[in-house]
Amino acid sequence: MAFLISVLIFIPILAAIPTFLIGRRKGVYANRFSLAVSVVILALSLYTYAGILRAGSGAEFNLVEGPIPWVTGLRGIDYYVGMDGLSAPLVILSAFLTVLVIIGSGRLIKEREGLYYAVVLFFEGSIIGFFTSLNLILFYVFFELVLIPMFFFIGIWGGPNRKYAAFKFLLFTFAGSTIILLGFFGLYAFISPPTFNITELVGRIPLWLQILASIAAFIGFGVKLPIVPLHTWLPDAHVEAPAPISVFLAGLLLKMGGYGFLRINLGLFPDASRQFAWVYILFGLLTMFYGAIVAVTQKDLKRMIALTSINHMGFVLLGGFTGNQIGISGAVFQMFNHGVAIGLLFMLSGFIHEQAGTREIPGLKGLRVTMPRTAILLIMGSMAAMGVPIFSNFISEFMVIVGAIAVDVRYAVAILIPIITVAYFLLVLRRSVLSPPVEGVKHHDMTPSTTTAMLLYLVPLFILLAFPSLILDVVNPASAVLVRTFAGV
């Protein structure tokens, strides 16, 4: 189908115009609008997965669209888009959260409804546009669209300090892209013919150029992981983020870093890779422990689960420099359960906040009694993110440990960090669920439908326990590929 990516990314971005028109008229309006978009948008997604599940062409980018020239004057800024094994799966994550997001929006924003659809039909068009983006400028703008979106989000909708944590996600990110756009014009400055398209740069770039342009990438891209110590703005941006957009927080945007570092610093940066994967692990390894030790110590239920992410993150830039097939395949597939089992621990912190007025632990007292269905999704919210073998989160952090152990068995180190994670949850539990209620509380507790949309964020990590080369084989051809480019066959 010609144009499908290019639907993809900008029929989300034109309804935002008619879904802020209906909502000015009534805020279900807008609710039921955006929600047929993005039903619309997720099928397509799927529609064009299939394509490449069945053809076993995750190692060859589909459905290409150019280069066409863009800037009339300046060689190599064209526009150039495509999906391969790397950025498909992620499409899909980015479709399918949206659905949930506007489906779990409708309950708790009751303000600027218009706008607020509008917005995110917004984001789910330029984050599809940064992950199919083959050009370097273009991987750009999208890569800056995507700031747009979230600033209003925690801006407008957040909580009490929303600016403070609003400015300061604007000021970490943007400085970050800012490093990477330098890196861009360098390889465009040094390399000839000049040239920002992705596929034409492969195999070209100088290994004193990669360390340099690598080094820019890994700060910008750290920023958005976010590694440690470039993680600060994160606890901030999400304790004040309303829990719809906590899951576009977690579950999409830190993933354009992990994907960056694969698609950039492995794909086109690989000499340097290799040169610096060890530097690239430790910092996996370090945001994996301190995400997990800090994590325990938290009292805010969202923060917690915040801190969490730092740490799930860590396994994605550790698999991915492991440079063999079993751990970047496991920084892929840990990508996509992350962003489905983070995104219901946050909705649930959201709800837990409105029905209970808080989000403290230690005030969340009884809440198999207080509201035994929550209570349910939490628990398995849980062991979706402790890696519990019922969810294909197993799956993605034992292939990323499993590559890790391969190139050098003092990594086995990361072992240690699942044990961490399944003790801080389960502290959570035992607090919040299997301690005793406070005598005469009672909070109402989730409907029947509400219940049911919430389960849907864990339908995919049943399905892909059962039949993970649903993913796999898509992933599996691209990372080999990777494998080939980082040992400089």
The other form holds:
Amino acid sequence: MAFLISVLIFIPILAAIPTFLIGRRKGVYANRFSLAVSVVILALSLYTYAGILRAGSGAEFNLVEGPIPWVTGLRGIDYYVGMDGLSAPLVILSAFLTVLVIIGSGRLIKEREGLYYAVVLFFEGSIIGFFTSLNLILFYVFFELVLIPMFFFIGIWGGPNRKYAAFKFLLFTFAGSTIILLGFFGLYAFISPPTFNITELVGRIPLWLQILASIAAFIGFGVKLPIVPLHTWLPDAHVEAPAPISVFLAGLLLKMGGYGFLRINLGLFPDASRQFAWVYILFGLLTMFYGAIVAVTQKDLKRMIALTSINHMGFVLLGGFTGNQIGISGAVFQMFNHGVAIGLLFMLSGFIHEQAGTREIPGLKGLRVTMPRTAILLIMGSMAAMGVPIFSNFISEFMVIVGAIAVDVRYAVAILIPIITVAYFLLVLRRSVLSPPVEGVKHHDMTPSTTTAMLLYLVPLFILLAFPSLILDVVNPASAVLVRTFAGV
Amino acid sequence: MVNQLIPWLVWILPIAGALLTPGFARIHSKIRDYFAVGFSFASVLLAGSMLPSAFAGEINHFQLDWIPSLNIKAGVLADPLSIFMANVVGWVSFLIMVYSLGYMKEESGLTRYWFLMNFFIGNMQLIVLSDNFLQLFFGWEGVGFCSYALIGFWHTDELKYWVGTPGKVAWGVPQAYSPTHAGMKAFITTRIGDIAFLIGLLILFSFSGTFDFTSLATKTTWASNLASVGLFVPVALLIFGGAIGKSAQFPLHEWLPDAMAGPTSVSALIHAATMVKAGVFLVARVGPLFYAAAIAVQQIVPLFATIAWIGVFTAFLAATQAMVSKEVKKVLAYSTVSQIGYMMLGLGAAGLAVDFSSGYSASLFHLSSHAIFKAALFMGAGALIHATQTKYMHEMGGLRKSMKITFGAMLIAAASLSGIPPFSGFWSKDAILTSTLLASGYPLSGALFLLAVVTALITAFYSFRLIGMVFFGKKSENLENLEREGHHVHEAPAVMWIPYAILAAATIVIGIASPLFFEDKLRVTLGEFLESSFKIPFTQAVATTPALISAISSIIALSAGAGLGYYIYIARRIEPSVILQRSTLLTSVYRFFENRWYINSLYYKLFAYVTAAFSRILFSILEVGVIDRFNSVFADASVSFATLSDKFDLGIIDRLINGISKYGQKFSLVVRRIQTGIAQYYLLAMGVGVIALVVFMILVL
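Show the form predicted in complex with the partner chain, please, the one above being the form predicted alone.
So here's everything in the complex, that chain up top.
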């Protein structure tokens, strides 16, 4: 199948229209239809992934389409997509989370369902497009396309303060992406022959241009990742977004920042990245510590989870800019694991909110008694987020830290993060799950089928704990390439 | 040779049992209980079947690929050390599981209980049998989690489950904790050690490229590489930090006394016999590795002296607190901390002595004998608590007639704890005292020995205090009240007393076998194992003079401590409160010990309160006050910028908005619905972008 990647991108986008139309008849049909589409996409992406895994071809771009000239008359603006070891895990992550988001939305989204599921599919297509673009303009277009569904998600299906959150989200990310675009234009202007194709740009950018462009990319991707202090949009967006959309936000949208850092900053601007690696690493450490410490005293469960993900994404920045293979592979692995684990936590916060009517941690009591299944899942999800070694999150965090230690032993301070993480997760569990229930309060627990759906989140984390090579065999060749460019060989 | 499957199954079987528990619970609660015990029994039978291989000195090492790209393998290592340990862990666990059948009978939440107990045993055996650091760390975290969950087993936090005396405050910090609080405290405190451990082993990995114990032993260039950047001792001490946390050694010892909030069977299994020994086991596992490497880089003294001093200081510190505890379980908890201190002392002294093996085997000998008598004491204490419905010793008293078997078993175990010959505790403690004398190359070895002897005195005193307060004297008011209500104190059921009677008997058997052959056999087996695996020279000969000195001093200390304990608490010649009233100095010392040397309060003030305050300040001042405000300024600026451009180029943008709103009624409806002008700003900014794009194209092309 030669056009497999285009299929992965455009089938969901096109399927958005029928989804919307079906949804006008009855909301649940839109859910079923979009679920079918997303399952097909998941199957196709797994098939693609398996192909790369079997061939061991994570180092090069697979299933390349293009470059097909897009804007005629302007050289180097092409339709050009492909998948390598950096993007492949994120593509299956996108497809996987979309399926789970659609399943999870069934109970939580009750209005304008047709539009909702249409936008979900549109989002899926755009984000897969983003991860597979090999042309900077295409990359930018998908980067922007992802914002639009997210803006509507928060603005339409969000909480009471959604206007402020949507506004803040849009302003931040849009400002970031505009700055990135400026950087890209700079590249186009000063390289001859001018091009936006990533494969052509590698190794041809002079140092001064690398430095300028990487500052632009740092700010742009830094808003997405997010780096402290560019993160304030994130807690607000999460608090207002409906739970399934928080899964997208934390599970996928943040990964765009991480992927951008690896693909663009590390891959295209290796010399600048090498010179300023310490800046990236320090920001990574700052982000990790700040996110963790601020999370400790949060009262809102969802806000706390959001801040956790800031802390976890710091690992990606730290791992990527160690410039060694174990660190970079660890960063990609961390993105995958974090996406899955945080997805579960956000869904659970949504269910708890729906049942208990509040997300304020002091207001949640005795969940273990009132909603035992939810409580057990919450404990499992927390353990994954804490880095307790019964899920693959532990392996990826440990890889990043090993990579950092190899650069400088002092970066071992990063291991202090898990202490803080454990402290606040245990505090939350103790207050909300283990505490005695309030007399007379009754909640409906998850149905067994929903529980099963939620358990799906944990499946990859279990499998990857036992067989981390399923991801690493794809990622390692790609990170080896990055290590070589980073070393300037 | 051992069959390849056996060591794997030893740790997988209990975990499988744990995972099956909810399934069995659906069939019948009895089936669930018996299967849970059955799985732990199957595991220990397999562990037992490896014993001949251990005495033959065989090393069985089996590996599987795990993370091939990092060259990390999963594996099991069944050598004399791990087989010995697996059997200690396995048999004690199995007996405690049997005991649980009786002890936990009337509790609810038993599915959770059996799940966690078996999961714990599996993870503990994983620690013991791992052939590499990473896998060991998995088990390490697993047992930590089970410990956390089981301490907080009574998660409803009713006041009767609290540990400590409610209302008591030391230095502004409350001294009584709910089960869930105690569980969290345990998890976080040990986690600090775990993190140090993790840092250490990751640094070790980045210098050696392997987690594998055998590879680390064979190629030792990592040691000189570490030493050349001055990291050898720090890394070793970081790894030792994990042991300190798990084994509740100073300065991470404060969690264990409060861990007594859990069910007594849990305290016996996790907080006396097995998990807290994981730290000692870790040192025993990697100690020889670091010893061999430390010789090469000449770093022995700083490393092993630290271990020895932490051990002996903890032994003393905890023993003083055991003297003044009111709760029976807390006495035993402090005593556990103290005895583990002895084991650490033995391992530290081993490194300082010429002959590594004698301190090494002494420490492991004490580990096993302590596991046996302390598990017996805890299970006995559980029976007492059930029978008397109180955890305070002064609310018991005079029980020797109504609970004869428990009295007998606890008396034997306490005699072993105090180090009365010929019980096992005498020989094993004596071996440790001897090993400190053997560390003659170390100038302060005399001080180590002296402190250890003083601790032995205190140990004998508090053991007799416990026996005296519980079993001798008059019945307390509490018991009389109970009898008036019709609850007569009676012996525990057989399913409970048989396990601890067996352990008490084992104390005697080992005690008799020790001087005959057991102690020497253990020393020779381990010594030869050290020689073959780590090239640490092993001398068969035993030094008699130090052994004699230590035996004499230990008997003197024992007589003094036990005599005092007998005089006050068994013969009841003098009322302890009277002694305290007479001397203000004694009273303040008493208060100092009772308030845990104020270390607990200090930690709360320093860490718990400060961290929370720090987070709050960071959030309110930095996040809300500075960063958010800065961002708002930034946002406002971009809005005004957009407004400016709006005035500057109204025509194009208007056309753009009109153009886009034509694209669909739906979308513009949405835009209107949000109607804060955000969408307009968005489009404005997009317009600015388009203009910039056009300008750029014109300039460039």
